[in-house]
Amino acid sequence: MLHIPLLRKGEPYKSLDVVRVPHHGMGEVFVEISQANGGLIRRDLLDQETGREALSKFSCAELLEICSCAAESFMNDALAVGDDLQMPEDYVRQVSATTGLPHVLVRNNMRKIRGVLAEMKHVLDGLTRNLDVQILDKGFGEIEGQALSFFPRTQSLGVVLPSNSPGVHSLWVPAVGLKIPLVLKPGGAEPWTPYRIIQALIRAGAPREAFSFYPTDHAGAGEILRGCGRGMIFGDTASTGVWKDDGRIEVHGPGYSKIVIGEDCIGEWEKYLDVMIASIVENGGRSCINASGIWVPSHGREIAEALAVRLAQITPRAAEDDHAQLAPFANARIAESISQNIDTALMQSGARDVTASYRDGNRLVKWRNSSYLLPTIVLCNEASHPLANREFLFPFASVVEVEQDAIPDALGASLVVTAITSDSKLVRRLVSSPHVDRLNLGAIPTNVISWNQPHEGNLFDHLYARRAFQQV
């Protein structure tokens, strides 16, 4: 039986308390994972200086080089997973086995993580606004005659991770280049990616003391977030809500990402159909940067019908199929609950499941012992409908027809907004909106990320503070 241990400051530790995770389709136990209890985590977090001191012995330039080497190791090398060695193809199969992600999507996410590690200098340039990171080595310095000083807000970054997609792990990796140790709680079904990233970084020369890996329960996750000076949490509104007002914790909840087409471009909406499709479907619709809404001033019905025709062609395929675009749900009850929630909301007037006319049967299907939700497009006649601003873990999007002047205020919180328009008034209102975290002007899919700009929040500002500083 493959066993994944804890990592306590980089040292493997097998716990008597284990969780046995099944293969998503076969139901048989696939991997055994050691569990950390709250007491062990509290005890270990009494010493956070060791990891910080270990990283502080390296310059930022050296850590960037380590990240670059780790990129190739993560992508190509045999790395430890417990007492076994994990080849890249083993990793792909293992992630797929416990999460349901098709192999092609796992490989796509591998490349994303590799890219962030390899381009860490550019990532830090974006996060620090082109700060010379040598200033972090000494704690102070000078740029163009101006004295600067920064200090770390924390001795470590605690991160509570999800299981939906490996790509989210690229968001905490820059902490290594910023000399901040990591305390990671992996998602219950996806321990593979953070463990492999850690092993790649250690193989490349990073100090193992900088990495702690604690598979644990909800209470243990709370200990990590309370015990670390700074934290990040990924999840739905129920799991992240308790932390939303804690300034120490960076919350990554649902994205509610959207595409907006202005009146000046809506007459040519067919030109942007591929952008809409990619935004909705890429990565199995599992990312917070997938579009869950198409907001338009007119032509809503035509757009919804065209999207439904295209998306109805997407059906379950084997995990090994390079054309697979859908991921099954490891927990069938979650898929059932999501589909029921959609159907319940559709009972209210003002919305219609357009894809229902183009698929043969129900939205929820069983295929090869796995539960899938087929892509769904809902047409909403008004922004107040319960489905007008929802997000689910599969290719789902609402098409909402609203007068253009009402769109910016009606959008609500949106991680990504792609605005296809040259209308200066609409652009100005979106640019000035405090509810739009990332804005794409032009026909850019919502899931296309430029890593030299902060994706959600700013990890450097989260981990470091600037102090007033002068010297003679």
Second form
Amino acid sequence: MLHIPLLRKGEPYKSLDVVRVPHHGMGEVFVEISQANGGLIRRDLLDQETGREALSKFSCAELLEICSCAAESFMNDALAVGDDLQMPEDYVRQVSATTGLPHVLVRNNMRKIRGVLAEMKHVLDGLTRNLDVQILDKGFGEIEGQALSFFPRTQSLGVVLPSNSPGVHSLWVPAVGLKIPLVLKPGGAEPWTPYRIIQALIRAGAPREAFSFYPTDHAGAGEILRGCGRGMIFGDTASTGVWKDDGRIEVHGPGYSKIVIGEDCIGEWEKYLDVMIASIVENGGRSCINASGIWVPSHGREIAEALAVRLAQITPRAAEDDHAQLAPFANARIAESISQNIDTALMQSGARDVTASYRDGNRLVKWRNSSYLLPTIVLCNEASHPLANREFLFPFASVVEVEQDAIPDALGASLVVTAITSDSKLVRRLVSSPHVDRLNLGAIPTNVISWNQPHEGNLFDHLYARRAFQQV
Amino acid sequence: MTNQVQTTRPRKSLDAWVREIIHWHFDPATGCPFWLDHAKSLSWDPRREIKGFEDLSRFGFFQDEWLRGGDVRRWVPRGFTDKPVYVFETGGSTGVPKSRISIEDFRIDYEAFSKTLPDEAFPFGADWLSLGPTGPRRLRLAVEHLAQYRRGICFMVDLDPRWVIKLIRMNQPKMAEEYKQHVVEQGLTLLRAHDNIRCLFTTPKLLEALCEKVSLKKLGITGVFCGGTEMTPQFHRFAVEELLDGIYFAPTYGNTLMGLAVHKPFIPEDNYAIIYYPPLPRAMIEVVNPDDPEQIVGYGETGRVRLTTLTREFFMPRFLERDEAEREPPCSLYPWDGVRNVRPFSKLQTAVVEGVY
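Same protein, different condition: the form predicted alone was shown, now please give the form predicted together with its partner chain.
The complete assembly is shown below, putting the previous chain first.
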């Protein structure tokens, strides 16, 4: 059976504790994953200098070149997965097997990751605001007569990863270019992508000591975040809540991303239907950057009906089908629970499942032994309705009709806001809102993002601090 | 393996011991009020009809709630009326703790266990450090007695596992970590200050934490007796390969209700599986089908742990523990059934906070 080991500073280690992950549809065990015990993680993290020293031997420019080579290797080469070799198509099939993600969506995410690796210089330029990265090699330097010095806040970056979508791995990869070793805890159903990225980087010449990979349980994840000077965690509010006040940890929780259409553009709402559909549906609606809300000052009912008509045409297809847009749930009980939550909230007046009128049967369907949630549009009369600001792991969005002046305050925390408006007051209020993490002005789908922009925090600022510096 | 091990004699001894214990507990002159009252509700006489271990099935299953609250004196056998009585409690991670009285059992169990410890690793006359659960748990007195029985003196550091469980439930992992470090620092102070401490009792997590700070070998420790919570094969391997630098490692499985099981000495073929054998005839561990706990599973098969305690102080027939394990065949050292890789019973796991200290 395929076995994925731990990587302890790059060295494979087969644990006696294993988790057997089933194929999402067929149910039989697909892969066995070594599990790291908490003590092993703690012990390994006593020495974080080795990884840092190994990376420090390379200049940033050399590391950017390595990332660039790794991009091609990730996309095209046979790379190690445990004792086996993994071709790119094996990777696609394996990610799909344990997460349910259709092959076409896995390939889209592969290209996304390839792009970040290949364009790492551009990404770092964005994150560092065009800092000459030689300054990171030396620790200090001068730009336009200004003395600059940066120091790393940590010897390694610990990352607790999700299983929802491979694209998320684009967020931690720039740490390699910034010379910070990685300590990764993969999502339970998606060890494939971080393992393959690591193998691609090692193949391209990165020092293996810079990569630790610890599939582990909740307690083990805590050891990683406590043991590393800086960390990132992805997950729902319940799993990330304990870290939200810890400044060392960047919390990537639900996105609650939204599209806002101003009064000046709402009369032409039909022009933006494709942007809304793409924002809700792409990547199976599984990303924090998928829109879960369409906030409008009027025409809410018409927009909801139009979205519902289009979304009701989306049905389950085989994983191998290039037109597949929906991902089944690897755990059928999660799908049942989500659907029940929505139905329970709909019992409260002021909201209606508009898609229900356009689809045959229930939201929750069983197709070829797998559970799917069909796209769902809910029309909410008030921003205070429990479904007005919710996010689920499938194409779901609420259309919320609210007076324009009330929209900026009513949105709440939102990872991405696409504002389709030229109204200067509305734009100004969104620009100055502390609750909007990424702002798109114009009809840009919420899921189209530039990796050289900060995402729930700027990775460079997270990993480095500037010190005062003088030299004679 | 079963065929090569002589199991007949231990079985006969067990059956004889069962008859002796039943007579003691159901004799109005020596039995405890609980069992004497229970006998009145039976339509049969245990002293006449229990001829051996298998006949204990006539009692059905020992009920968990019998030990949770109520007059603890109903468990004190009349035959021990004049003896000083201890009361020990289980972990307390599942509501009102179970209470069990004890008089000499903990001493007897640990003296028997002492015979299984290699003298070169746990030298007679060496002092001990006990770094683990104290309070109402029998471990606190038992480990100290073990040290004294081996002519050592036992240094103690308190750990309140119920507070740790509470911190975890309150979502305060940082505070739990600080408490652990507080305990570990006290242990280190003692280890550094007392050269004659050669033997250590501690829990898996505290052992890891100690070894993150120091080399126990350099501090003179020669034997580690480890228990108190679940231990996995991976932990066993990690301890042997990475924590202990060749220090003898004695993993144990015990609890307030049963006593102390003995570990099978490490051999590479077992691949770090943690294999325990009960202290026959004073206790018996069986592995049963969780859906039909009358049925013993086959060797190597997984099931729920069923405990039977057979001492003059405490009679507990067929108690379904909150653990699961694989049934292990007898071995030459312990020619009776054992258990492999005991861990929390998976069907109950959501209700139990386990292994946090």
